[in-house]
Every structure is written in structure tokens, then in C-alpha cells.
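The form predicted alone is given below as one chain in C-alpha cells.
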Amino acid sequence: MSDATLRPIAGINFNSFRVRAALILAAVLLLGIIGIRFDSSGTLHKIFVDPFDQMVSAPDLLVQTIWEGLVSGVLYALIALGFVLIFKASGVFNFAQGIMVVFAALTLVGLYEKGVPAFLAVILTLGVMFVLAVAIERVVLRPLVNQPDIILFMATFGITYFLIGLGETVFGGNPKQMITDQLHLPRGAIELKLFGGFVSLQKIDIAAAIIASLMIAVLAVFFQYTRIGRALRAVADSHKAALSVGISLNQIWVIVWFTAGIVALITGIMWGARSDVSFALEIVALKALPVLILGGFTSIPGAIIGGLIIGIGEKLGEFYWGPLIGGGIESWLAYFIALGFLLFRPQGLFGDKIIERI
């Protein structure tokens, strides 16, 4: 065998994530085509062909499904942004972000039930989230400076169960209705005639997508172009270097935790308006974990792209492939997608690849 046959193909890096992903996709498609040819039961045909036939034959339903996934994806991205901000500032995954969504929404509804006007309740809830941010910095983070990351991570577990207990004690454990009308959030639906059918766009979903997108854009600009944003990036690069130039870690931590609280409140309002306000929202909020795995734990654009992939992917999976296994795909497909990314690109699409030299 000549040396030329042993050389890798010029210009192709087989260690590249894109090349490996393309090869795996091509292999799956090839195996699917071969399997369909010899599949007497028709099972593979139902998996690889029927869903795409449905997409082509009923494009209005495809648009409807993609729209619902888009809305969910934007809200997932908003939740993930709260995780990203805290991770960039402290290097710790904040497991408490999910319960913060629930706690903020419960506080808002609880204050309104006590007779506080709706918009004043929003302002007071923001005040509660600021007090919570200060308390977390003083009681939890400051004593644990320079401790191993696993210690801070376990501390966020403690914060989670503290907020669960506090929320149940103050507000009770029963689901509550979000004050949608009082906040002047829209109700009803818009019917669009597309592809020979109708696509229904819920007005609350439109409002949720717009508000969440604006929030993401404002935070991205704020942390990219302001003095506080530059300080945050410096803290993310190196705590010691940030301290050496006069940046206060304590102030930065309060700011990012308060910002995460604002994100939690907006997310709680939007999700609560689409369903209700209960502790089950914590499970929805933890969908941000596969979003972060896809996008990278330190990337704001990655949180956005990852949220859209997860949101649209799980809606398509539930609608077209769910009936094949009795439904329920939406509850676990996001984690399955994340597992695939962990196997081939652990740092995510936009995360920094860590290289350690000995």
C-alpha cells in the first residue's frame, strides 16, 4: 500500500465536531434507508418516513408546532441566561435558579392577593429579589470565597430547599393563577391562514416571545458594553486579576444574583400566564440545563441558540414521534439531545474548549 493511501484526506479534519456530526447523521440516514428496504413490519418506515410525510402533507401543522417550540425555546433561553450570568461571575452552576423562578412568581401573586396593586407588587417583588441577592452574597458566597467549586454548588442546593420551605410556609403549596389581566398581558389568539390551513398564535405566547427577546437583548448589550459588564467579564476571566484592579467581587455577585432574580421574575410571569404558578415550574426551569450543555455554560449567544434548539426539537419530537411510543417525549428529549452533545462536544456549541497542559 502506498504512502498516499495512508494520508488523511486533504482539508478534512475528522476530529472536528461538524465533520463527526455529519458522518454520524449520514450513517443514521443510510442505515435507516437500508432498514426500511428490508423492514417487513414497517416500524422503521414509521420512524424515518411517516413523520416527514406528515410535515409535507400538512405544513400548517408544522408551522404551528415550530411556533410553539420557538416560544418555549425563547423562554428556556431566558432562564438559561440567569444560569450563565452566575456561572460567569462565580464559576458555579446555580441549581437554585429554577426555584427562584417559582419564588419570584409566588411573591408577585402573593402580594397581589394581600391587596397590593399589580404593578406595585412587581416593584416590591423586585425589591424582594434584591434583598435575596444581598442575603445570598453575605450569608452564603462571602464565607465560601476560595472554596472548591463543589462546595459552592452544594450551597445552591441549600438555597433551593430553603426557598422551597420558605415559599410553602408563606404562600402555601397550592397552584395559583398568574395575574395576567391585572398586568395587562393579552389574551385570545390570532388565526393566520397559511398553506391551505390555519395557524393559531396565542397572544400571550407572542407577548412572551417579544418580552423575553427584549430582555435577552437588553442584558446582552448591558453586559457587553457597560462598565459593570466589563467588570463581570474580568471576574469571569480571573477573580484574582479582577481584585487586583479594584473590582469588588461582592458587588459583582450581588448584581448578577439580582439580575438572575429579575430574569426569574419575568420568566415566572410568562410561564405562569401560560399555565399556572406552582412548584412544578421548577422542573420546567431546569430544562435550562440541556440548553446550557448545548450552548456552553459561559456563552450568552449559546444560551439563545441552545434554547431554540431544545424548544423546537422537543415540540417536533412530541408531535411527530410521540405517538409512536405513547407520548411523553417532551419530558426527556431535551436531556437525550444534551447527552449526545456531551459525548461529542462537551464544551457546547459556543463554550470555551479547556486545554490543560502538564
Contents of the next structure:
Amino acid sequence: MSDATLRPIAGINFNSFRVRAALILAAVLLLGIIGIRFDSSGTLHKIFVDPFDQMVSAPDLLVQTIWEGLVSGVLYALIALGFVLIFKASGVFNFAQGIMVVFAALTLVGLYEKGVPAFLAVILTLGVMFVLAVAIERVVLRPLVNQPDIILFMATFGITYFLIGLGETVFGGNPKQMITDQLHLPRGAIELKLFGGFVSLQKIDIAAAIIASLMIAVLAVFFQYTRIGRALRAVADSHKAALSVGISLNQIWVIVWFTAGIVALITGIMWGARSDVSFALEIVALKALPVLILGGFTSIPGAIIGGLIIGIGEKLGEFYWGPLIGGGIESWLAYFIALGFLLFRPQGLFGDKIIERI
Amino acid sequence: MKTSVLMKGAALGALLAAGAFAAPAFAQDSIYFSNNAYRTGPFAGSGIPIGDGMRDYIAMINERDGGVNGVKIVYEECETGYDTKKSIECYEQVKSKTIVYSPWSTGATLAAIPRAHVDKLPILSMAYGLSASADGTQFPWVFIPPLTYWDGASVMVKHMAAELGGMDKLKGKKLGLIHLDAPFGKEPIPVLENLAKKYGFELKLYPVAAADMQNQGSLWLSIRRDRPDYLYNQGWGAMNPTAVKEAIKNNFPINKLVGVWWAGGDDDARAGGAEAKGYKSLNFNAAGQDFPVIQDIIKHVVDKGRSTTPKEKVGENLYNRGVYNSMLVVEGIRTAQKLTGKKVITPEDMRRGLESLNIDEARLKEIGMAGFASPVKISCTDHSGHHKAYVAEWDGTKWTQKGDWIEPMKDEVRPLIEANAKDYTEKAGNWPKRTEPCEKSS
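Show the form predicted together with the partner chain, please, the one above being the form predicted alone.
Time for the whole complex; same chain goes first.
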């Protein structure tokens, strides 16, 4: 469509992405409303009316769904944060984040099984993650400085396979139980009587939400207001420029990978408590992908808000709309939600608008 | 410089190739058996005990008896990580050497079935794989003893009816099926749909995507909304402990949650802690060490430090299932030796052996498995046997047998199998017609 055919009407610019997206949305809604009136089979009724009926008639389940979404959302945000930190510092999408979750959790449980007290095991695991961060910086990143991003990206694949092999050699492939009791993480549930039904809040979920929120807050403050945080942002803008003003790239990388390691450990404890600690946990980290698409790869608030939107959105979608098409839609719905938002904000929720002059 | 590297590479390559040709894959007086294992990856939790059980039984037979009728079995594993792509690689690697293909995943079995009918290699998919392959007239090379997923689903319905007080009590009840959203998970659906229609109960499906195995929050919310009376869990790997934990979390009565036999790992139930007591799972082998066969494994293999399983884990449910699978292989070899009069048999002979497999109570007693399993008989037309299963219950520390062995609804399952087998071979086009003659005995 050429520009000549689309003249601005009353100051509305039809070429604006937002206006176009809004028009598409309006058209879909309009079709939906018209459809319901002439809908004989009831399909549209099931899509546009029934779910809301259910929400009103059983508000306790709605609250429960939103709570579940909120908890997963916070946990997704935490994983996404691990990615964002490394992306900001080294411009690399860290494919190894998932296996770092497994590795950290396995180290913790493995040390405990060797007879180390639980909290000492946490500290030792943090030590292992620090050593890992230093090793990655020395062996992988330093020799690859100033290489194209894709090379660094491929290097994180290498780290993944290395950690899988190392983890399996040291700890074996058997699933292990997370040491929730020993870490004094609470058990059981609080049941709230609500709207004639009940909402059950798992204490471990509450703990997860609180710990993850605290962690996110600390990280956000750390990288926003400290000297290292400023240095990190400088590195994110340009490696060379940062080097030229005396910022130590090596130091920043170690800090960032170590932080990602801490995030991995907390993620591993929380998800491990929900099922068990095994190599299957690796997949959980991929839940952060739609969050990153939505929130932008470089934004900490983006990761947080994105995580919450994806978490709550996918749970609501699965619970109320999933049964219409046989359920199990959660895994792709997350991407769908992310894409929906991209229609309005192609650079992600809080992503920087990239303006390149040619 | 470059050329020298190239030369070295070429030399190394030649050396490797020479080595491969020089060393025969297996000696003439032994039988080679390759087993797909997954000691790594998301399903390792189930794969390790099974692989250990299989390996230890074969090791015990070699150690105690000097093999099968004096012929040692060379046992090797091909690691798949429960990845269908890798299992096909494994198939290609071993097809010219192994006596029988042991796929250990439904996806791998589905991929191997068409290949095996061309390569003439028998597949032993013990209680997994394509249910329709129980029709020996269409699938002469596939064996699926002692029962299929469809039989399992019918046993589940019978168990539900028995607890409710009769088949007529099923009317108006709700059965939920939690299943992995993969070929394995979807297998029981057609039979359950038929039975739901016939007995008037409602079937609710709860698929779990592989990526969400450990993220079942919203699924269990749906279960809370729908309030099914019973849940049947066709799950595997990390999905099972998560389901047990979620059931407890969501106040679903744990004794109404029944897993397929693959959801009966000790680790699966242990994940739920004390509250998992009462969790159930279908089963066709006994758990525990109180059987002569397990004692022999401990004596000849474990105590000599030749097992990777610690002694206290020997006899766990999935370990014993591995033992059972290897027992089928060994008895298949034995039967084939008897039929052909040969000591070292070929895959063709093995197919005949499996087709004439008949392990009765007396034979079970001889091999130290009295009370460990129920008798198995395979015939030319029936490659499964549709044998009995029982409902096992987790008592908080181990699996115990609750109630009697339940006969599957063969009259419901068999017509479906035959129709489905026909449908499969017709759709495949050019499906090789069975030319292998039936044995007189079967």
C-alpha cells in the first residue's frame, strides 16, 4: 500500500503501528460481537461469554488462577532476569542459563547428601557458582572478546553441553529430592474462605514469591544505583567505549555470571521444591523466552512485568480457554501473548527504541 | 602445515576404519543384544533403574548359568536420552548385530516398526509402543507382551468399577486422564472413549506438554474445577512426581489417582512424602527382593560389585520391571534355541522364539519368579497375550500389591486392535504381507 492512498484523517496517522494494531483488535472484537448474535452452534459463545460467566460464578477459582499465575510469573521473571543480566553485559543470549539452574540445584542437593549441613551447602554452592563464573570468564569469554555475538552465543551452547556432562558425571542422572525442610522452607497451605469457595495458598509458593521479589528488588537496586551497575550499563552500550574509560570488562563479566549463578540457584530451589531436582529442570528456563520477547532483552523492569503478564496470562488462558481446544495450550499461549504485545510495542515493553541512521 | 594435519587426520581415520573392520562386532559363540537406555536427560529418573534391572539380569544369567544353554549374551546399551531421533540412530547402528530391538520409548517404537518389517528384525516393546501391533497377522515382527496400553486402560476402568461396587455404578462418574502430550500419552484415549460411551461415564482429558511436565499448576486447577471421581495418569519421567505432589497440594484424594505402570516408580511416589501413601499404579511385576531371581542377582552381580545400582535399590519397582524385560528376552532366546536346534540364533530365529513364547507357572517357578509375574503366552496372531495386571499401592516406603490380578477387557480391546492394525497397514501402503509361517505349537 503506498503512502499516497493513506492520508491522515483528522490527525490520525494510519501508518503508526499502534493505530494499525488497535484497528485490527477493534475489527476482531466487532466480528466477535456480531458473530455471537448470529452464532447458532454456540462456538463463539463459548469463546467470548462462557469463560467470563465462569469467572463470575466461581470467583474463588479466578482468584486461585490469578494467584498461581502470579507465583509462576515471579519465578519466570527471576529466570528472565538471569538472561537479561548477561545479555546486558556481554550482548549474549545465554543458552546455558537452564543448565545452570540444574547444576546449581544438583550441587546443593549433592553436597547435602554428602553430609554437609543444608545452609553450609548453600554457601558452598554459591562458591561453586562463583568458581564457575570465573572459569567461564577466563576460558570462554576472554579469548572471545570482540568476536561477533553469534560466536559468543555458540560458546554458551558449549558451556551447556559441558555442564550437562559434568553434572551427570558428578551427580548421576537420578532425580533427587529438594531439601526444602532442611532449608526451613515452609510446607502446607493456607486456606482462605472466599466467595463461598476456598483459595489455597501454598506456603512454599508464598515463600517463593517473597524470595524472588526480594531478589529482583536487590538486583534492580544493585544494577541501577551502584558503581558496578553503572559500569555494567556502560559495558552494555559498548565494550570498546567501556574499556577506554577504564572499566574492567573481565570483572564485570565475572560479577554478571556469578549473579546469574545466584539466580540459577534460587530458581533451582524453588522449581525443585515443586517437583524434583533432575535434568528436566533445564526446560523450565525456556519459559523465560516469551518473557524476554515481551519484556525486551535489556530491561530489568521488562523482565519483571513481562514475567507477571506471561504467568497470569497463560494460567488464565489455559484454565478458561484451554478446554475449548483440548487443553495443554499453556506452552504456546505464552508466545502468543508475547506476540500480541509486540503488535503494539515491537521493541518489547521496556526495550530501547533502536534508531539507526543510514 | 595444513597438509601434515590433513595427513594425520587421514591416517587416524584409516586406523579407526581398520579397527572397526578388524575386530568382529561379536564373537561367534555369543549372542549380541543391544538395549536402548536413557541414563541421561529429563527421563533418566525412570530410565536408570530400568536399565540397571535389564543389565543385571543378563549379567546374572551369564554369571550363574554361563549364558543361555552355554551361549553368553553380549549386552550393550545405546544411549538415547529418550530422544526419538537418537533412538533411530541406535536402531541403524545395531540392526545388523542385535538379536532383538529394544526401543524403550513409544516414539522410538513407532519409528522402528516400518523399518523392522523391512530389515526383518524383531522388536520387543514390553507393555509400551503401538497397541495395534498386538495383531501378529499384520505385525509379524513386533511383540508387545504382557499387555498393551489399551488393556491397561480397561484394567483401570475395571478397578474403578470394583471400588464403586460394580460396572453399573460407573454411570455418571467422571474419569480424568492426565497424559503426556506425546504418542505415549495419547495411546489409551480411544479405548477409554469407547468404554465411556458403553458404561456411561464421562472422560476428561488433561494433556501435559513435555515442556510443562514440572509446571502443572493450571492443569490441577482444571481438575479442581471438574472434580473427576478418578484420575488415570499416563505419565513418564519428571511428570509423575510433579503430578503426585500437585494432587496432594490440591487436596485430590491420592488413593483415587492411579498411574499406568510407567507412573509407578519408587521415586515418583517418594516425591509426595508421607502424604503420598495410598497412591496407586497398575503393575505386572512384583516389587521387592523376596524372590529367588532377585536374590540370585544380588549374589552373582550386586555383591560382586558389578551393578551400578546400590543394594538397597535393587528390587524397586522399575528395577524389577527391567529384570522382567530381560527375562522375556532370555526366554525368547531359549525358545528359539529349542525350536531351531541351534545354539547361536539369528534375529529370524528370535522372532520365531518370541512368537512361541509360553512362560507358565511352572516355568516361572523354575526361573525364580513364582509370584513375581503372571504367566505369559504369545501366539502367532496375538503378539501381546493381553495378560493380567494388578493395582499396586504405595505404602509410604514401598510398592505393595493391593487386590487380585485383573483381567483386561479383551473382548473390548481385541476388535479395536484388529481394526486399528488393518487401518495402519492400509494407510502405510505397500505394507509387506506376512509371509512368515506360524509355528505348529502356537
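Residue numbers count along the first chain shown, from 1. Since we're looking at a predicted model, the values are computed, not measured. Definition used throughout: the rigid core is the maximal C-alpha set that superposes within 1.5 Å between two forms.
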Given the rigid core as reference frame, how large is the C-alpha shift of Ile337 between the two forms? Answer in angstrom.
2.6
